[in-house]
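Starting off, we have a lone chain in the form predicted alone, written out as structure tokens.
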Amino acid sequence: MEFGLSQEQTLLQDSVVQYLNGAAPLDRIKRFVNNCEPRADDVWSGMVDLGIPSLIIAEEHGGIGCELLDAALVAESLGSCAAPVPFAATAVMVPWAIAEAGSDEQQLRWLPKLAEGEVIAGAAVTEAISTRLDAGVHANGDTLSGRALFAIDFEADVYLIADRDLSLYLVDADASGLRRRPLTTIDKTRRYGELVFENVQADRLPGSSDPEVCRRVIDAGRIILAADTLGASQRMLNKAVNYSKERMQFGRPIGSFQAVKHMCAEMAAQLEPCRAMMWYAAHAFDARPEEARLTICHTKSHLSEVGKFIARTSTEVHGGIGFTDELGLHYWFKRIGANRQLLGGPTQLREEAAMRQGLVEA
């Protein structure tokens, strides 16, 4: 059996690189950074006009009614132009909670929203996985109360929050007693941040009272880390065979020295196996849930690794000029930084799919 990519799939991710390569291109990257932007505007105009917000919507709402695979794809080609948009949580796992789990009216609401790119939402369930001494949000009836970190696209126009239950509300980003703080992180390109509830109004998603639904949004979220984690690991790569080749020492380039050789291919040997490892673990969370969650955990938690590894041995074959601003090396290396620890960091993901296998107690 061949598991591969069909020639729509392929389109999809050509396209997206082609538009991101001339729309984000590093100097747009900086301008971002530089300038503290909250959003890309000019850059997330072009991805609603590729249809990208409605990927994973149902055609009923508005979207295109394609699979996570396929918004795996997407994720992988913006990890690799280090695209400084929102995709993670208004794309894929707000959208998803809500087809899934969210009322008709809630639906009717927010999916034609999202899937048009009129609404950026947001996502705060890093307590539904591991919660500080002083974080965790709380309900009581229709109100939220407490702290969350970490919410993901976080310059949203509504939230989809996940209580100490592992309920799901959503909640307007304009509410009346939420306080929105921003979070300096090592990657810029994207913007995280803090949530403070104090008594706000919330509309809960009736269906998320299983908190499998939750635990289904984090599985999600984390296979879009994984794959943006992918994307980035090959730009980084690419660059470093690249200028191996036209870097010049002592009359040749470096590339032909073995010890740059056995730098480049080890990268490659690590990453090329995560590819298929990243297919089947999104195409397992719509054909085969059953097996989804143990695949996931192992390839965002082995994806965070060789990404690692990649980061720091690409740098290495740029030599000094690899720290520069200039090069913007960084922006890959930190963003392959940020997914490694969000939603779950290798250890806690290796324990989960632990317990999962019945290694060890829960």
Contents of the next structure:
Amino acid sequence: MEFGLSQEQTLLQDSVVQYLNGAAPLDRIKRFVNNCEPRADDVWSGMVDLGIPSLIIAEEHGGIGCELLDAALVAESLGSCAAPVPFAATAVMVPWAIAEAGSDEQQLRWLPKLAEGEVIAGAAVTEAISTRLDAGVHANGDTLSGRALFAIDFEADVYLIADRDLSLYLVDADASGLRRRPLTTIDKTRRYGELVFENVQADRLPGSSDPEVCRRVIDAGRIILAADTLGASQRMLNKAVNYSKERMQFGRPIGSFQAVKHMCAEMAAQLEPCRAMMWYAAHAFDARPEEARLTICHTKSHLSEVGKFIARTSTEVHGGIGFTDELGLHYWFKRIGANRQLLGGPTQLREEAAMRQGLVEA
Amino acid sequence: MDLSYGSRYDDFREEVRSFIETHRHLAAPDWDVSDRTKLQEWQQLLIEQGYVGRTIPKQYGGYGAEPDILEARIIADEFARAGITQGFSGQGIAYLMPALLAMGTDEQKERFIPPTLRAEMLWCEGYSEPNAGSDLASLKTSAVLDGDEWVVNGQKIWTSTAESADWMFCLVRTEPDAPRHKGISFLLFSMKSPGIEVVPLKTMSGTHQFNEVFFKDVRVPKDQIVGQRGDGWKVANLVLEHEREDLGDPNFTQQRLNFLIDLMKTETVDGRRLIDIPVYRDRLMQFQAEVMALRFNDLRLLSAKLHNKNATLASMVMKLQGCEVRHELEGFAIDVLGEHGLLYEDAPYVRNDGSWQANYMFNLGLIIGGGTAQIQKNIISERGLAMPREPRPAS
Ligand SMILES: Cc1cc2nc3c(=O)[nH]c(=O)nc-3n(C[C@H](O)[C@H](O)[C@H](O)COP(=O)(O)OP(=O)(O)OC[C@H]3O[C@@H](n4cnc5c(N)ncnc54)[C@H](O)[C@@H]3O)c2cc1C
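In place of the form predicted alone, the structure of the form predicted together with the partner chain is requested.
Below is the entire complex, every chain and molecule, led by the chain shown above.
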């Protein structure tokens, strides 16, 4: 019995980080951002070689058959590198939904291609969490109308859509009647966008008549975003600590000032327990369904708060240079900010957590 | 990740639950040592059941079970759920015993562990002195070998439970000429030894006491030293490691959180239950998330110890984070009670026996005791993150 990572899992994380350090260092991220590249195909192809898109897909469909925890560990590495690649939707939410609720034919059609990274899938499921003024998707038979905002992994070939009844659909990116528009967000290391449907032919996942499927897809997405924040926050803490050892003021490294040390200690003290929490939440998704949702709500909301504190504090430790575009620390700051808002912000997640326990009057 | 939950654990949980149901009326209140018989009977029952001293070898009076993370978690969960203490866990059991197991001689283990575990030998910790607090290594209480006995002179301060303890584990300077960290030894002696005077100091909460302890030619048998002469700093740090994990223990906080949820479900303001007020509910959920994170961290530490894995940083942050959450949680309970939150001691209308105010203060003591929050941050940054050290005074 062990509550910790296996050697293979540590190796998996190391290999992703090592690859991204080579293939997507800061200047590659900057190019991706500044040239508004839709996809960083060069970076993605190496991810495919590492088997990343096939991680949670079953072996019979050309995947590796890992658990969600393994995917979350990869997400942590991606957050750590602010990697300009799709992941949450294409490698986790969409293949999980298709495997869980898709017909045999849908599985055969999509899963092998997703596993090979040949097809990239986006996901627009926020309708199922909270419908704001501007959006709303409804189905009429197999035809979708309306608007979905905040599609994750937006530069995709196919999308997973949730309607207001939490049914799930697949829609081809070039389906007629579908209009796509990128949305500018603070986080430019990943792509987000809007999908407008005018009587668009959609391929419903038959198993999704059970709304629990959609909720689980959202659970999975939330863990991935929380893990991304864990990785990004750890990187920001490391950057602060390293910088504090080099930067000299008053004739000594700023890291020898207690005020600076205590800022770093507070970051570490808040972040470190989140690691075990993320492991447990991701593990519970597969192994402890009865505990999973509450743990996941708390994990994402808590990491959002801790991440916000670290994003700010690490920037402060850097002083003026931390505020520059040039240093690029802000890519992590913004990534943490985006993860916080997506698929349910902390307040909403805490309310869900309370509901889960029967603490909210109907 | 290999948490093989299974029906064995469901059965185990059932077993713990039904034990608690049938025996909860026997539970002794934690920390209250005024009724020793009740305390010891409850302790004995829990040892036999394996809920206290679960992994302590049978030879030393423990239950002798293999360490098992899930069992430990289930026991902690169920006692927290029931709102009763998981046995007596004073300084002897929580801090000293693990250090004795690691560094004591066989004779010391046989002599001290069984009665300590049974709560027949209660301990106090003699570390701090008037001029040696955060800078503990500057302590001056001396012990000089005279024949087969150490002769101890000096003073300790802030010594919790010295007034009721049977024994003290104590840091003394035995090598005055050695560098300061190398001149300290770790002694065990009875509080009944002639020459010990205990002077109580009342604390701000009025409920818990600590003391000044004075030593005048206190004679201690030579073999009541743990480790070698001059090894005291090492032993002391091992004790402190366990002390800090214990002070930050999120399982206590879980129990208080459970009480708080009950309180917020029953207490009303303007006819609304407190739990139905969204800002309160949100804050409550924030605490639940924080406690949850610390409990998983605790699980990770347990597992890391079992598998000899490094989890240094995860361990170092426990005292700081755990005590902070404990303290803040009590403060939040006071806030949601509004003016009723003010009531204390035997006031009419006081809720939960005034424990929210009492613990709010007591837990501030925990933030200071066992190494202050600032000292924890020094340790985390210097040893955990390898940041440049403060200049140290020449020794
Ligand atoms: C409730 C309670 C119970 C206790 N029980 C015991 C007990 O049973 N046995 C025992 O031996 N002791 C006990 N203590 C004592 C406790 O360990 C000390 O109070 C603590 O270590 C701080 O020492 P001090 O009181 O001398 O404060 P000081 O060391 O004088 O500290 C005062 C302030 O200065 C700060 N400070 C000091 N040095 C530094 C530094 N290097 N960097 C940054 N800030 C610094 C501290 O953080 C603190 O804020 C207890 C204390 C309390 C409050």
